[in-house]
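Below sits a lone chain in structure tokens, taken as the form predicted alone.
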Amino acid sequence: MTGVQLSFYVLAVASVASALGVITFKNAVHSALSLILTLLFLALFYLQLGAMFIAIVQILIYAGAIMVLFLFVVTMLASEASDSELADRIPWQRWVAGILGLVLVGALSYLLFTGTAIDSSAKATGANSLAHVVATQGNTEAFGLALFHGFAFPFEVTSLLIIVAILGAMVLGRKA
């Protein structure tokens, strides 16, 4: 038995077990987490087949975006077991979150004001043109290079804004 066959069988058993968890868990959050695990195992199957782009899209779109949105909706609409405010179990957590938030703002400000993100996105001229990259490497590679090299900073800023919008919607939508 080769390593590829062994990893396929391990992934198959894990996929079936997590898929059974989706339909057997009574808690909707546990079921959604099991579905995320199933989608991640499916992405590993795609990696075994050599379909890197499909695996990355599987993780980013389905496991990353849609299921996280679904988890937010489930936790927002689920009736809370205790409506009373509990005491803060980790009192230092707010201080750590504040410090990490300041570090994030500082790092993004540094990148914005030093022009590092602008310099990393090369001009599309000559050998760096999109047509040349597509001709030499293919469409998928050109898309990946453009997204993660030329537009990495706008991509990260957009994801940060989406997370802030989701958190803001959760705070505004909470029951008093």
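Source: prediction; values computed, not measured. Residue numbers count along the first chain shown, from 1. Under this definition, the rigid core comprises the largest set of C-alpha atoms superposing within 1.5 Å between the forms. Compared with the form predicted together with its partner chain:
Residue 154 shows a C-alpha shift of 2 Å or greater between the two forms [criterion: core-superposed Cα displacement of 2 Å]. Core-superposed comparison between the two forms: the CA of residue 166 exceeds or equals a 2 Å shift. The two forms, fitted on the rigid core, differ between the two forms by 2 Å or more at the CA of residue 144.
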Given for the second form:
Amino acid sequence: MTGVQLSFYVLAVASVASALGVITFKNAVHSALSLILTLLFLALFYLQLGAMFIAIVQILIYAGAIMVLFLFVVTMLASEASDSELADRIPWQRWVAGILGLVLVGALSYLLFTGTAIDSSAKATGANSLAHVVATQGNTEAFGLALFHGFAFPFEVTSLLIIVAILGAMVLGRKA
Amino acid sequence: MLDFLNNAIVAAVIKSAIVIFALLTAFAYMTLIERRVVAKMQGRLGPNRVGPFGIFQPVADAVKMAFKEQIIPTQSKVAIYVLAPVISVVVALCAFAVVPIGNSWIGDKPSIWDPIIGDINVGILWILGVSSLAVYGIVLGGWASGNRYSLLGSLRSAAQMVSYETSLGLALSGTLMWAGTLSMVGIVKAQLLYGSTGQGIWFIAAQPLGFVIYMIAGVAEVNRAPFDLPEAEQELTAGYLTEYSGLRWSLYQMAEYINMITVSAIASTLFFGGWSFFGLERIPGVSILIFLVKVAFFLFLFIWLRATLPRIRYDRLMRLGWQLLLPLAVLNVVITATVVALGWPWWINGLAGLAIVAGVLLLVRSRTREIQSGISTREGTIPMPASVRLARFEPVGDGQLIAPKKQDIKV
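Could you give the coordinates for the form predicted together with its partner chain, as opposed to the form predicted alone above?
Once more the chain from above appears, this time first in line as the rest of the complex follows.
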């Protein structure tokens, strides 16, 4: 067994075990800690695959930001239910948001209908392939190129989806 | 016989040991220097009895701490209570792994014994990622103490660190655009006068706005005065530190000071050219000295701030972070991206940044004047005596003011 295989098995067992901990711990804080461990193990997986950028971003975003907010809520479980019917304090924001949204739709449509050449470079082989870009320009640059050229449309749509989900959660939370 | 020294892993382990030893020593003496400097600023003497100028005070403190009883409260969650200070220190030490402390020993030839532990190509992200984990030590410690004051302190800390982390990261991204790399060594090399990537300027010249935002957010990130709300003695009886004593308490102090050193090291590296000083860094060994002087300057700034500024109020803290720093940081990113993308020279970016800093300062100044002149109530404006002009009265409920009566104020 090679070192890579060995470390994979160790990581696999550890991450599955900590993931099980998330759903089996009675105490919510222990579950959250277990989830943080799982996320750190996943970062190690990325590191093992040579994806240093993704590994660090995994730590930075999930373990460093999202789970902090989770813990914040969990440790403060007895949160006061304050349902304030706030009026729309910035009435002009709808217009601005509408116009900016139109600009975004326009830019994305432009990319989608004219940017097929860039998209194909993400799947291409040889000098244009991702592996080649990673080798010549580095991890972060390759990731940025792929994200903002080839996958710009799915990326933006995903962020839109997340915003809609947040709004939905807010609406649900206010009714409760 | 010494062939094993050519192994990169052996070199990294030995360099890590040296850096950890240096950081712990620096922590011990920072406590002494801080007490002496603050005392000087307040017209006192400070600790000066143990050895000449009190230089053995840290040793005495360490011995005291080591023999002090480490209380574990019955209400605490023991495992997490014991683990939390360790998390803080380990995370603080890890962040220093990618900081370039000096130039290559011989010319520009890289070797495994260069004064940096690991030059990874996402260096600055590593520091941000690892230091974003620092909040766990505080949150878990406060929660596991089983004490309401501790819990409140840790919640404050979580909210504060998450709020200021966004501004901190955005403030750095302007510099990263100029450097065009995330590697700490690459960022220093981009600020050299020579070399293929050297642009010949320290990035403070192109990024004054980014630097100001970074320093404010950095002070908030390490919970130092005036942003030391999580450990406010008067409000929270020391917050998350309340139940900790002895060595575990000093572990938290250690983490705080090491984080201060890290923030100072990032400020020197990203905005003040790291170990470079107009070509002087080419003399072997001098580069380390230059770096230390720069870091020491920022550490002095931390002490200076603590001796000067009163603690900020919690709602003001949130307002400053979300409504002032974050929009300014986004503005800085937009300006920098425009300048870099259009290939304009660095001074356009610098002037724009300076103009914004000056504009915001003027705005704050004029608003303070407005507040200082008096209180406006329904009966008219009451002039305030000079001694209370910094106080500010805010409307409560339906615009009603809690303010002293007219006849109570002697002008």
